[in-house]
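A lone chain, given as structure tokens: the form predicted alone.
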Amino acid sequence: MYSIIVHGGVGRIPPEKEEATIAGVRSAVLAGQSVLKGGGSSMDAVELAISVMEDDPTFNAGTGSVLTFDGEVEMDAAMAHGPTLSFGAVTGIRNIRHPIALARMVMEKTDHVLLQGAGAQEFARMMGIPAHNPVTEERRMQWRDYRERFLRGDAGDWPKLRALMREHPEFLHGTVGAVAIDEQGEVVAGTSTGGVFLKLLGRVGDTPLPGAGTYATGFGGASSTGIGEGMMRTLITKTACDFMRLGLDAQGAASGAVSMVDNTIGTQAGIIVVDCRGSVGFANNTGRLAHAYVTSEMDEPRVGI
């Protein structure tokens, strides 16, 4: 028994992007199963199936990241291993391919959990990650729109940036993970970002954050996205882990968890949910939610957005 769920993010796909987005996230699921169904483990399938988005320009993780107010690209990742309750997470990350690698690293190779700006940077050197420049000309090209309007007072301050987001769900979408369950029952949680667009230099989004963006238990594992202080303030994956401890199934747990924030904040969120029977669920309030998913018991993906 096998199981893998991935997503792209949530907020509005332009029309044009939609048969890549599509693409993008089969693509995505069929690396993750291809390690799974060889009897890999969900650890290896996770990362590879979120570099596979990292590599795609079309997503807000790796390549293809938004800029931050200061035209820079800051980058979050996490892993997390349900059975030991193990998370590796960098935040501020520059210059490198693939976030989710560096996450992983920092569970596997230190007593940490967390790496930060300069610290995680000259962790990846020590690692032998090569540099890579992440900056797309189509993100630089929209950052240079936003950052004018930004500037011409469309939206003054972060409250009016907010509404700026609600105005305009695409900068809301791209962030990716993935979950999944591999034939030794382990649960394994991953989320790559390149947070919000013009987001001041420093700022820490949920992705990296335990029970945030990103966990896994002995019970399921979930990776979500929308705006990200929404997700930490409600602790998103972290509800729906302890929805699955209670007995919900991935799907009640997904929904659960989304009509929690709806009820509370009523923040954006999407989030993906793999529990610990092997089931997947997903949940979004948003209008879209790019996703796919397989089990050991189909014979093709199911993909939506």
Ligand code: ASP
Second form
Amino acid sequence: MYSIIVHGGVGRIPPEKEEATIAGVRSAVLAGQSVLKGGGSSMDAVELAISVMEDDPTFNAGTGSVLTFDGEVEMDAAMAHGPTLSFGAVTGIRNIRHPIALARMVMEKTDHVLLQGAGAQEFARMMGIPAHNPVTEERRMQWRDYRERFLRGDAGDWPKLRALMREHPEFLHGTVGAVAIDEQGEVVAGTSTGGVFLKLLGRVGDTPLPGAGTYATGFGGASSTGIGEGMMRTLITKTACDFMRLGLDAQGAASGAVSMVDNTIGTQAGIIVVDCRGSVGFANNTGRLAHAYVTSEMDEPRVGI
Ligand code: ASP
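What would the structure be for the form predicted together with the ligand, rather than the form predicted alone?
Complete assembly follows, chain above in first position.
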């Protein structure tokens, strides 16, 4: 028995990006499934599924990540291993192709949980990871446009940026995540992102923080997407895992966690979940969540946006 679910962000998807988004989440889930089908681990499946989306410029992770206010790419990624509560993450990482692989290395090769900025960069160099420029021309053009609009709005402070994102939920499209359970019953969750457009340099999002953007326990795992500050304040993935510990299945946990966000701070949120019995679930409060899932019981993945 195995299951895997992936997401490609919670924001509005521009019509011209719909096809590429559907193809992207589908390729990612098939890549993860190929690992699980061959008896491979949920860790390898989650890493591969996320790497596929990090290489796809449609998504806001790895190549194609959004730019900070200063025009840089600073990426966050995390991986969580449910049975051991192990967690590895990087934040503010630049110039690498697969932040998710580096997050996994933090978990497997260090005694730490989260490496940031220059230290994370140095760790990548020590691990022999080559430099890679993740900035695409399309993102650079969007950055110029959004930045101008933002500045024209007579703003320079964060609440105005939040308002801009509410008005333009496409800002939140493209963070990627995967959650899987393997034949051994081990649940792993991972998330990777360029963060949010126009974020301040040094801003840490929810993705690399345990219980915010990414979490897994012996009862299940979850990866979230949305305005990171909201995920941090509500600990949405930890909440979903707690719901599973109390007996809810993956769908109940996903819906319950998003309801909890709605009933408190009401920030834009989406989540994917796998429980320790192999059920998958997903929920969002924006009407949009690019996702794909497949289980050992299914012939074909199911894909939706
Ligand atoms: N949660 C991400 C962040 O705030 C953004 C997203 O999900 O699109 O960094």
